[in-house]
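A single chain comes next, written as structure tokens; it is the form predicted on its own.
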Amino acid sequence: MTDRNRIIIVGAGHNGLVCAAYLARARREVLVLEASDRVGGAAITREFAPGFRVSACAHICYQLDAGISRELKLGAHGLKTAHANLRTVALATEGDHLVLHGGRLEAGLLPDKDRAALADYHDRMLRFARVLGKQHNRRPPRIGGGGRSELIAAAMLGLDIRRLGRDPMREFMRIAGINIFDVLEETFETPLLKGALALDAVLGTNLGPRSNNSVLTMLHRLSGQATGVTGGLSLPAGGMGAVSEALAAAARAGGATVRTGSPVASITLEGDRVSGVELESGEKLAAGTVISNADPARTLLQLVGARHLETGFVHRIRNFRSKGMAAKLHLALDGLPGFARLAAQRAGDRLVIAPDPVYIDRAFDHAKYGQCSPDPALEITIPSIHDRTLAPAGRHVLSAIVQYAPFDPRASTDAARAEFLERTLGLLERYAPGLRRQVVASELLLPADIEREFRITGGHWHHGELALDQILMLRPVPGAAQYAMPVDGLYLCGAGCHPGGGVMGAAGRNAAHAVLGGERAA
């Protein structure tokens, strides 16, 4: 146990190779330890049947950081987009559909009034969305914190919602904590629009349409394009683990070593600082600094242990609501299915079942009871209609994120996963008929697969939910938002800690500016 300037990151989740490609370019050595035999954690493609691969978990891009894909030259490592700035499209199962884009309609029926309503609606929110967009690279201030750094911290959120003007500031007030549904309400009359841009605020969630934190939510979904993300909503070449292996790539050509197949079993203590890393296979690894990419609950409570915790940061870490609601469903298919009066190209865009809100909301009335929803939300991708890699000539892969799927042992039973994945493919067939006969194999993942496959405790996405009690410097609790844990040496830098989950990598980006900053503290 020697090699005390070494720096450890356990997972080589997209946001721990962002942390080891900063620390790697400011000349620290960096190992990256990942159990899997693959980098990119829950942002992977693999095969799930033979010939047919797809996009593990997130499967579109539309949070990527412009600022690290560029300082980190991820085009030159790889990195390439099969099909950029994906439109909306809000099916209906007679074929009235409506096909979405940023604030404008481009195809289908809306009354005049619902098309100002949304360029007025989507700008708002884009608007609102730039606000916490801006706080994606800020270290949130310290609850409590006197020093002049926090009070600056502090000062520019306030300063950033200041800037909206005063009308704009109330309205950002008013509605930032509160439902969706009820934004919906006042705005717009058509159910099916109302339907899709509610699916937006719940996608990945524990929350329904009338669930208070449902705008926040939604803006945190918008965030990412506010601030600067090119390309909009995007299919990377190859899928998600093409973001990841770009990512690798960079933090091996700044000069971090990336093992897989390395499961860490704890961290390693010497007092009350961090010594190093376990592996499951018993070896033992030194380090200054380790930073984990897992989730809060797995890092501080499994891998350090509660028993080197203070009682009361035990229990806050413990309350940190991380159970996740969504399922993954892929289908290999033997052609391209047919959605009711859609045009083929319309195919390659993102597809979404839901209907209105209240079908939403009635989707996750089953779920608070542990059950999965009979007639669920989606939103789908055939992602091989642009990149041909993914799937045998002329056959194709279906991608679709499914709401809502609770982490619940009740859920998680052959017979609930059976009638789930039947229910879910009944509901795909009214809107495409024959679809059933294309189906060559089958995958559904629920929370529960999520947990095990890929370690995420509650298999929860993004590590926990974003709710004004668990955002900013609320993130994952207080005491632990600015990345360094209450172990000396010990650091967060995943979707746990601000600003929160999706393939951004600003967490990443900002745990490694926490530890070069401590280093120079020190």
The other form holds:
Amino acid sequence: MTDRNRIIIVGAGHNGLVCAAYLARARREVLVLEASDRVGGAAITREFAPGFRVSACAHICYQLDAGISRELKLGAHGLKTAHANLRTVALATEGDHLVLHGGRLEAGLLPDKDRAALADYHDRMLRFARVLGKQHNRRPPRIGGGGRSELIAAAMLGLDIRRLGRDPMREFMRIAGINIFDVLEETFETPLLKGALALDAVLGTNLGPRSNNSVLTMLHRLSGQATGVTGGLSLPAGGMGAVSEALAAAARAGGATVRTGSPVASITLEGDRVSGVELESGEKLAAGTVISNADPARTLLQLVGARHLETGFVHRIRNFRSKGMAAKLHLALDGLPGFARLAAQRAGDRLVIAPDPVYIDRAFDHAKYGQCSPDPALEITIPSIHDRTLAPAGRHVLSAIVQYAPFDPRASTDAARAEFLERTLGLLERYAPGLRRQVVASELLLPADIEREFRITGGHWHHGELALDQILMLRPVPGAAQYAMPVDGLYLCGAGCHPGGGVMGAAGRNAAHAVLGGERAA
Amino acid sequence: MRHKDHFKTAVYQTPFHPRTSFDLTPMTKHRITGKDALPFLNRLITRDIAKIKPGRVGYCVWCDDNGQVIDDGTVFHLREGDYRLCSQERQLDWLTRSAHGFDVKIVEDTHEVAALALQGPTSCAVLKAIGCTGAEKLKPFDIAYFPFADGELMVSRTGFTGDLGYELWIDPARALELWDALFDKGGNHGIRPMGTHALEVARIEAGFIQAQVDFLPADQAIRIDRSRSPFELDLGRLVDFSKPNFNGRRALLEERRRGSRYRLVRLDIEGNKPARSAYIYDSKRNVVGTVTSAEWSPSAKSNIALASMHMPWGRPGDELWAEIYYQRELKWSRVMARCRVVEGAFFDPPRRRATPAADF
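Now that we've seen the form predicted on its own, could you pull up the form predicted in complex with the partner chain?
First the chain shown before, then all remaining chains and molecules of the complex.
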């Protein structure tokens, strides 16, 4: 009987750990199985060169759910912030950089018109982002479910939009499905400002600024509340792995068991419901409920297997768009890089290389057709400025998201990686002369590398594109958007579910509630 | 001349003619082979395919994820792990889509196989006359192979009529030869080509349903209440919930729990005017169903129909009326005719199942 009451969570990513912690708080017997030798999934800190540690995938914490931090007492479990709210510096090759903080311009030159528009734009987008943010902790309604709770859930979403007021609601409806390029064109004049804001919209996506849905991805990015500030950007002390360590500590404190180095080979079934998992080692573990933190395709097509699912569902899962376009660069540096005309105290902020939206769109064009961008767009942090534990004294680590790199480059992945690294270093050298000579070691992860290291099908850090057809009640696919999968006892709890990725944890918590709700209904 | 035209029939026959042949070549045929042919079919189809042994045929339906019927057809277990799936509608897209995760090869070979239905009380005698010695030993849904003109003739005791009958399967190159042999040797047994109208009468007499007529294939339905589940087509016997997974299983379990929306019934209607497309009313003149197929049955000497009824109507003993429109000398008239729900086929002669099959 104990086996049937046991809940196994496949994968100790941040969502799996959040889910485990909530289920453990509800006094369930929880066992978390993690393939790699540390917890965290794509939210880890690891050494990439002797003495140099870095947040190996996600590197800025901007969405961690405040309710989760509070309820799981992550502070008491050791989570500290190295920097609570980074500024954004839009790097210019010549002339002044722009330093942005929220909707304010702190340094640099903008025409008055743009300066006023920036504050207004920031407020407007935050209001819209809060509408999305409110959905994060709700189970999305089931389409055609017809039940009262489904109708209420759908009505709540409508009501949140309506409450914006008449004109903002119209504006929200107007822009929610369109592209950031057009919205920025009609709002601002300065290319550098537009470039920086456009990059916010396409980071981590398979979209260019002119792709539709890129307003939605920007709103999603703004919708989190790291350290209490909507749209704020924070750096956890000890890197992103510290978030996962705190979550694991919270889960363990509640009574959950977390086993690392235990890759799951398959989710086993008995009749039409789950019976447990089989590890790659051959060990079989029984459970009445299995919750997968892995991405939808890996969970359903590999761990469960298409033959145990129905044709239409398999077809939808196979067509869940999940190819990543973002590469991750890690540099070990023997000193602080000197960005031209940038005050030293600003080097620790979030530096972006995106001189204008057309630049980003051009970078995207190459990746669309299987090549890495010759001139990529970058989001750079040097976390060792705020956190001395990440690098030896006097030395630094640079962590950057580099866009775009296709999942399946026309050249071999190795050739594409070498060329893209060279291109990116060349570009950085233009902004920070002498940086190349400071590089002690480097590592570039293409989407295919991210797929391999973090076991994310397609290497997309949201497990799948966030787009109108893949959000809310459509995420990951219609008919399976309420965390329960069409196999009794099987749930998803990762970024492939509503509300998606970013180190947020909401999917994990919502999944835990769905499991507990399912027990009550049974 | 293309081989699909080999059995072209143009002759209209009275439906009660006892010895008839009908060209099945245009029927869609798929060959399904490979290590996972059995598990593939078991996931595709609602019934348990493992029970259809080599040399046997089974009638089946397949559903989408919502438990709505995409099509019905026959599965031929030709040899161990080698299957033929026959259907009215083209299915390659759905079969290919369903094949993900299975080691299976699917080929549509509609035009590589010539097929002919030989149906009626003397059909076995005709077979024996062309050299199929021992054909009478075939039980319903059996498959056998006979030498024919330096090649092989496959014979299955199957058909789309409710009578004794066979379907003949042959290489298109030998199709004309087979036709000629049948009509040479079968003359004394009264063989005649059969047209589509005759087949229509025969299949309604047997109570067989047809895609696009009695149900709309689920993949073609746009409005959600237009498709039907197996239960709603009176095919619940083909649904085997003891299989842990098949397309539509979860939805069908839910339907069994909540109840179906419709049922398919056989109606015996007063008078002799076929109730094609008629509304069915209850005693209070509420519409409670629609006729999907209707004919005068020369074999049963009744005015018969298949109808899709809203639940709970269509129970034996329900008072039902059909609103029939008919034309006499270009003038349309309307009659309300009393209907009786019939259980079982309208025409079901013992020779249909008797083994060994009699000569006449």
